[in-house]
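There is one chain below, alone, in structure tokens, taken in the form predicted on its own.
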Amino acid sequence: MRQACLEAVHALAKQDPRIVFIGSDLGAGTLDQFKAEMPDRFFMEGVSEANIIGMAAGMAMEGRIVYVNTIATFLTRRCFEQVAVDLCLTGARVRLIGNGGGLVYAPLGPTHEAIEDLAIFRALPNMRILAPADANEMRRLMPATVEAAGPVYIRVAKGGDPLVTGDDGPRELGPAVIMRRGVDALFVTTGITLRLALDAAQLLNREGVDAGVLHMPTVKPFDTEALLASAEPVSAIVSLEEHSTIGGLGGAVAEALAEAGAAGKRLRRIGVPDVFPDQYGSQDSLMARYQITAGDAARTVQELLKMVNGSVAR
């Protein structure tokens, strides 16, 4: 995925000459081919991430369109006020690539594993936030970030993922995807979590359980509209995200289905506890210890439906 994101800002850059692209200290080899092609539009900086921020602001303030890349943690957390200041306040067409979100980096540990990502920028007014769930949606989302108004914080996993959209999905930021219909529950999902909603449910359907999926690539702005039309005929709701379960896609869809009066709905989040990981591993390993999986899924929905009506199967 992010091999996918980085050629397509070189390709959109051989288009545009607006876009400018920016790395912090990113390893010899990165974009070599933008670096050649277009020298005057290519920097890569050293770790200096909050003056980075200031030097996109600037160029963006002169009429470029400016891509940042860097690990998630360190463009969240550390250059959060240069964010909302320099580009959220001032609405700077800057576009933040976040490498590692959610837990990519678990072998480096709690500082690096971005988890709060989407709630910190979430609540920053004019971001919008990206989180496709493979290479193909990345491609296809890509070109709409020139374009797009204020900044935007793309999220990216680690590469390599699974592919489990096609080409025929929206080109635009904002909606929502309807991957799968269902009348009993519905699982909504954001980023690589899409491929775990999948696979719950089609576990669920072998035990008689209809669970439809709908993904989130664009976490803000929210698509509630589609949350509530697909909300509608189900009793039970499970967002799904690498990430914690305090701000993110959890709570935006908590919030939505609360401020709709979505009565007789019953609303579960799965993501990181509110805790900092307390062990060293893999992205898979972490996410199974918080139950972040597709069998945790499926048996949420069933637990889920048994508060409701008493039964699992229709």
Given for the second form:
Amino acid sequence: MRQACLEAVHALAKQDPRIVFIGSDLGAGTLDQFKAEMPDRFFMEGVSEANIIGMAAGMAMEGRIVYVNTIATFLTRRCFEQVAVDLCLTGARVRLIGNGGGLVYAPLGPTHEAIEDLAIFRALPNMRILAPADANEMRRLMPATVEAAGPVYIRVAKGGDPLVTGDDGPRELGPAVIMRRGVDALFVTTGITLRLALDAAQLLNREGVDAGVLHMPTVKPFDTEALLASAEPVSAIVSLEEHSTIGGLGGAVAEALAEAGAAGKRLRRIGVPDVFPDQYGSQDSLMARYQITAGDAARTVQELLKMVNGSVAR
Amino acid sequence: MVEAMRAGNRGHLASAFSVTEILRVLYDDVLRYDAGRPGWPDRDRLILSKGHGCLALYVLLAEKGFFPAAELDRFCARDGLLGGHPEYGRIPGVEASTGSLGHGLSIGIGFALNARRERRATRVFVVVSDGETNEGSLWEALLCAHKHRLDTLVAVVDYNKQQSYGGTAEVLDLEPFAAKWQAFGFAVTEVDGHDTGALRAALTGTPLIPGRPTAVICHTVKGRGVPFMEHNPHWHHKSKLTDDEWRGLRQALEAA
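Please give the corresponding structure for the form predicted in complex with its partner chain, as opposed to the form predicted on its own shown earlier.
Now the full complex is given, and it begins with the chain already shown.
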């Protein structure tokens, strides 16, 4: 997915002379072809992320469209104030490509795990947040990032993630995607958790439960209308994210449902609990540790349905 | 500035008095701009990175015609144009939203790099405070400006040796200050920041060395011109002045 994202930046830059790329201290060879073809629009500025955001803002205020790439935690945690003031307050068209959204960097530990990036940026006015499910969705949505007003955060997963979307999905920022319709339960996903929800829906189908999947590649602005429409027939709703349960997708779902008065429905947010990950291993092993799996998602739906049906002692 | 501060009943007046001559010389004699066309692409850019000194900037922008002078009487008012820190996109002539320190030089680098790419002769002046150089992001920007040999970039440093709590030597010592800028690749000159002739010579003479960004370190006095304000940390930010303080201010300015 990361490769698809950077390839898209390269292809878009070839068509649009306004586009500039700034990396921090990325891996050797990153976008070499871009650099060779458009050297005056390629910058590698070192481990100076705060300066990079300001520099990108300055270029964007002059009419450029600037794609900045570094590790997600450095964009969200380290540069929060530069992002808030230089980008969001001014509405600068800077696109922040965050590597390793979620638990991707499990072996590197908590300094590199972006478990609250969505929450941090959701709180910022004028920010847009994208978290595609796979390389196909990334490829489809990248062209829409060129003209989008204000800053955009693009959450990038590991790379080599299984393909679960095709070429025919939406090509604009904002709309949620109905991946599967269901009348008993609804999964709401963003990023790579789409795959887990699709698997969970299949597991439930075998048990006679009809679960739908609503995928949100755009977390902000949040497609409340699509959520409420998909939630309307069901009584159990489960959000799934590779992120803290605080303030991310699950937070947005809970806020929207609570304000709409979703009487008689039960919601559970699956995600990283309010802790820093305490193990290394792999992305998958941490997902399992925090019960962000298809099996856990299916089990959670069954629990919620029992609660709704009143057959479980509280 | 005093009248605007009186209207808002607050402000960083001493910080504004520290940069008054610097901004006066820039707007009178150095910058190319057209107040009727604040977005004119070939203009020079001026970023007041020490945004808290904005009273001095606002008075000059009004005088030059960027907005009506009557706005000064609504400083910090609920529906006023002018707040306690400059805002880009809101106030004509303001090139960046500043107030949080350590941002302006990086934004200026973006302006300068873009001008280079568009082959414009635009110069970029960024006025930073001495306290602002406590911020690590500023030194990141110095590394970057040197790397790109941005000789259209000029950092104008208001070195009044006072910050909010007290003297810079006490809070976070900056010396040897000029040597630090030099070590980061800037061509450095030092002037009396209240001597308009010296300022004019330094600011019109950039780049000092072709291929290098310039730092003009201006030795200034915070609260310059008002004896009870000079070097007095209690005047860094003031609100709710007493009648005696307003009278004292007026008398000091009339005597100056």
